[in-house]
Every structure is written in structure tokens, then in C-alpha cells.
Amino acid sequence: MIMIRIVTIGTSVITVAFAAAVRTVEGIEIAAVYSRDAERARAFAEQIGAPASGDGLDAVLADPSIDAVYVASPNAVHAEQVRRALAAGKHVLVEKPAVGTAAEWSALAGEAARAGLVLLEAMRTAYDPGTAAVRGLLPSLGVIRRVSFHYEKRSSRYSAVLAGERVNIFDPAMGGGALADLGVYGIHALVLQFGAPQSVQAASVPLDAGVDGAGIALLGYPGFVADIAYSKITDSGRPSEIQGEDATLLIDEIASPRRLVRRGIDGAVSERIVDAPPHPMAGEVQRFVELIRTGATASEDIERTRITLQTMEDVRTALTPPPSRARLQRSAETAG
């Protein structure tokens, strides 16, 4: 079996988790670590068991022994690093959210297709067995009328933000914020199960750091309505729900469903426990390897990411406050 050799970009906790996931999947190995800081790159390579490291991205990408790149840098620099990796002839797995806009994603996907390369967003929810189990239970719920997905978890870095420190995941310049970090899970799950929404409304809790700390989006579909709640400054223990006219499905965790409870309107209750994969991120790694090995197109994956990014843009647009009545009046008076 030919081994896919991948280099990682980014030295945060998510890359540590990715390295652990790679060890559970056959046919792929981490060959090198990239960081702008040479010493940090060496230390991180030692930490995750990578045999090489480098602080020059162009040099790393020029290495003919490297087949692919895992991009887990701050959100704001994903697009440029993905573009450089594709230009160097490397397949790319990029952390969620892949890029900032749907148009940017479509452009990168076009570049990958023309070069015969795989571009995939590392969205573990899409490749989790629990997500497939939810899809399988949908017909038993009857006509869907309400959906409520949420991911609300207080960040371990929030205390640092309150102390006035600059933290990437709460930094607007780095593409941080609750919608980008956690809201994307609920939106992606909704798009995966039901497609693109027809309407979007939203509200959020702004932080002094310049990003959203929590928020909620209300999305309209033909015949039903969905809400997506997300927070990095509070916790929640409530399940997500899909409500049909015949039954309601309770989902313990939308990012990785493990316990699914169906409550029928007739009072019948059934439970399904989904076996966990060897690692929560194993599915995305396996999908990436499969696409590279078979040469299959990732059109469905690409389109799902595009719709998710477009929906996130629509949420941000809905959060933009309309001009006040007084401001409109002043503008009209000035124009007159």
C-alpha cells in the first residue's frame, strides 16, 4: 500500500487531535510539521511523533515526498495557505470553517479540480457514524416541523479574554468568534440533513474583543423552522432535537451523536447508542485518504461546505443592525 505523506500547518490542540486520528487510519502518516517558528516546529514535531519540521512554507511545500497538507492555522489565513498548497501540487485537508466566504471556497475548489487534487474540509460531523444514524431515523419522525441544533461550550480561553489578553479564537483579525468555531457545527449538520435554508434571521452576544461570544440563528425551510444556538462563553447540557409530526428525536451532541432517543406521540420511547469511531476525527481522515486513493470526486462534500459557508455569511449579514429611524431621517434631510 502506497503511503500518503502529509505535512501539518498549525500547532494548536486540534493538530494534536488530528495526529492521533491519523494513527488510527491506514495509508496515511504525518511526515512533517510546519510553523513560522523553527523551534516551535521542532518541539511540536517531537510532541506528535513527526520525523521532520520546517519554518519555511515554500520549502516544505516544494518537498516532492510530501503528498498532502493539513491546514489548521487561524481561520483568517486558511485561504492563502490552501491556495499555496494547491499551487504546489498537494492535496489539502483544511480545518473548519474552511475559508471566510462561499465564493472563496468555490474558487479554491475550482483550482483543485483543474489540478486533479483533492480539497476537503475537515468537518468531522459529516463523516461521523452518529450523523448517518440520525439520517436513517428521519423517516420515522413523520413530517419535520421543528429542528433545534446547538453547540454551547465555555472556552477554556475565555478567562484570558476577560483578563484582556489577545486570543486567536476570540480575535476578529484571526477569523475567531463563536459562530466560526462552534456555530458552524450546527449549521453544517442542518445543511447535511436538510440542505440550504430559504431564510435567515439572527442575533448574537458581542464581546469587547470584537467577536461574538454567543448567538442564535433562525432558519426557514419549506414546512419547518430551525434554530441554531452556539456559545463559547456559556455551557449547556440540553440535547439537540428534530421534531416531526409522529415523533421527536433527541440527539445528545450534534457534533458527534452517540445517544439518540426517539419519543413517539404515542408515548413509545426507543434508544439507539451509536458506537464511537476509533477517534472523533478518524472519519474525515478516512474520507480524505479514500478520495486520494480512488480519484473520486468530492463534489458532494465541496457543495455541502459551500452551502454551509454561504449560510454563515447570511447569518453575519442578518446580524448587521439596520440603520436607526433617526439616522434614516438625517440621511433624507441631508439628501434634500
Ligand SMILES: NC(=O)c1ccc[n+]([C@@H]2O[C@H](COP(=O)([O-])OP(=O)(O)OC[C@H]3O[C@@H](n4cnc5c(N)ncnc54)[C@H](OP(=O)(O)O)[C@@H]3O)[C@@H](O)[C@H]2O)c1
Second form
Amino acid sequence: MIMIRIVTIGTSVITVAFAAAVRTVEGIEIAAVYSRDAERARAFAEQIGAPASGDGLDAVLADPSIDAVYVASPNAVHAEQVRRALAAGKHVLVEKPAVGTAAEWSALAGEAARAGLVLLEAMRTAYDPGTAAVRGLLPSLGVIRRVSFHYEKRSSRYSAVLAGERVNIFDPAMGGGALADLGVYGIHALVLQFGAPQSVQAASVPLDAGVDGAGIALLGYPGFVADIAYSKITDSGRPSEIQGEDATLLIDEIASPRRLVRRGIDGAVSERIVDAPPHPMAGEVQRFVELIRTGATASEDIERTRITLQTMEDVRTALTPPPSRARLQRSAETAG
Ligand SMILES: NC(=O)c1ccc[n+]([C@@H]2O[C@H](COP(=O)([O-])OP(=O)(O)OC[C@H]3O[C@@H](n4cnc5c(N)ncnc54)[C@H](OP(=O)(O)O)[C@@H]3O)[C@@H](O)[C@H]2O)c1
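Having seen the form predicted alone, the form predicted together with the named molecule:
Whole complex next, starting from this chain.
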């Protein structure tokens, strides 16, 4: 079996998780680590068991023994790094949200296709067995009329933001914010199950940091309406839901569904527990390996990411954010 040798970009916890996921999948290994800092690269390579490291991206990408790149840098940096990796002839797995716009994604997908390379967004939800289980249960719900997906989790880094620190995932210059970080899961799940929405309305909670801390989008589909909620500043205890005319499906977590409860209008209640995969990110790694091995085109995956990114753009366009407290305060001071 051919071994796919991948280099990682980014040295945060998500790359540690990725390395653990890679260990559960046959035919792929981490060959090197890239960091902007040579010492951090070396220490991180040791931490995740990679045999090589470097702080020069072009030098790492020029290594002919490297087949692929995993991009786990801040969102705003993805596009440029993906472009460089593709130009160097490497397959690319890029963290969610892949890039900032659907047009940018289509351009990169075109470059990958012309070069015969795989480009895939590391959207774990799409390759999670729980998502497939939800799909399998849809016909048993009858005509779908309401969908409510959400991912609302207070970030461990929010306290730092409140203390006035600059944190990438809350930094607009880094492509941060709740829609980009967590809203993407609900939208991707919605697009996977039901395709592109016909209409988009939205409201958000702007933070002084310049990003949205939370938000809701209302998405119109033929015959039903969906809402997507996301928050990085509060927690939620409610499940996601798909309501059909015959039954309602309760989903414990939309990003990785494990407990699915079907409540029929006849009063019958049934529960399905989905076995967890060997690692939450194993599915995306498996899909990446399969696409490289078989030479199959990732057109379905590429299109789902494109529609998700387009929908996120539509949400941003639909937002007319009220002025932030800082701006209000400034105008009051100016007026005073
Ligand atoms: N799939 C999931 O479940 C999941 C979970 C969390 C995050 N993510 C995604 O993973 C990506 C990284 O998120 P994160 O929160 O881990 O980001 P982060 O900690 O802010 O940055 C990740 C890495 O990127 C490098 N980096 C930091 N700032 C940079 C800059 N200004 N320019 C270039 N490189 C920079 C750093 O590595 P060096 O300094 O060593 O170069 C850092 O370790 C995002 O796309 C996020 O959406 C996915």
C-alpha cells in the first residue's frame, strides 16, 4: 500500500487532534511539521511524533517526498497557504471554513483539478457516521417542515477577549467570529442534508472585538424553513431538531450526532445511539486518503463546501449589524 506523507501547518490543539486521527487511518503518516518558528516546529514535531520539521514553508513544500498538506492556521491565512501547497504539487486538506468566499474556493478547486490534486475541506461533520445516520432517518419523518440546527458553545478563549487580549478566533483580520467558527457546522450539515437554501435572513450579536459573538440565520427551503444558531459566548443545552409531518428527530450534537431520538406523532419514541468513530476527525482523513488513492474527483465534497461558503456570505450580506458598544460610546463622546 502506498503511504501518503503529509506535512502539517499550525501547531495548536487541532493539529494535535489531527495527528491522533491520522494514527487511526491506514495509508497516511505525518512526515513533517511546519511552524513559523523553528524551535516551535521542532518541539511540536517531537510532541506528535513527526520525523522532520521546518520554519520555511517553501522549503517544506519543495520536498518531493511530501505528498500532502494539512492546513490548520487561522482562517484568513488558509487561501494563500492552500494556493502555495497546490502550486508545489501537493494534495491539500484544509480546516473549516476552508476559505473566505465561494469564489475563492472555486478558483482553488479549479487549480487543484487542473493539477490532478485533491483539495478537501476538513469538515468532520460531513464524514461523521452520525450525519449518515441522520440522513438514513429522514424518510421516516414524513414531509420536512422545520429544521433547527445549532452549535452554541462558550469559547475557552472568550475570557481572554473580555480581558482585552487579541485572540485569533475573535479577530476579524484573522477571519474569526462565531459564524465562521461554529455557524459553519450547522450550515454545512443543512447543505449536506437539504442542499442550498432559497432565501437567507440573519441577525447577530456583535462584539467590541469586531466579530460576531453569536447569531441566528433563517433559511428558506421549498416547503420548509430552517434556523441555524451559533455562539462562542454562551452555552446551549438543547438538541438540534428536524421536524417532519410524521415525526420529529432530536439530534444531540449537530457537528457529531451520537444520540438520535425519533418522536412520532403517534407517540412512539425510539432512540438510536451511533457508535463513535475511532477519532472524531478520522472520517475526513479517511475520505482524503480514499480520494488520493482512487484518483476520484471530490466534486461532491467541493460543491458542498462551495454552497456552505456561499450561504455564509449570504448570511453576512443579510446582517445589518447594530453599531458596536464601542462605536456608540465614541459617537456619544464626539457628540458630547
Ligand atoms: N475541526 C475542528 O474541530 C476544529 C477545531 C478547532 C479549530 N479548527 C480550525 O483550525 C484552524 C486553526 O484554528 P486555531 O484556533 O487552532 O487557530 P490558532 O491557534 O489561532 O492558530 C493555529 C496555528 O496557526 C499559526 N498561526 C497563528 N497565527 C498566525 C498568523 N497570524 N499567521 C500565520 N499562522 C499563524 C500558529 O502556528 P505557528 O505559530 O507554530 O506557525 C498556530 O498554532 C481554523 O481554521 C479553525 O477553524 C477546527
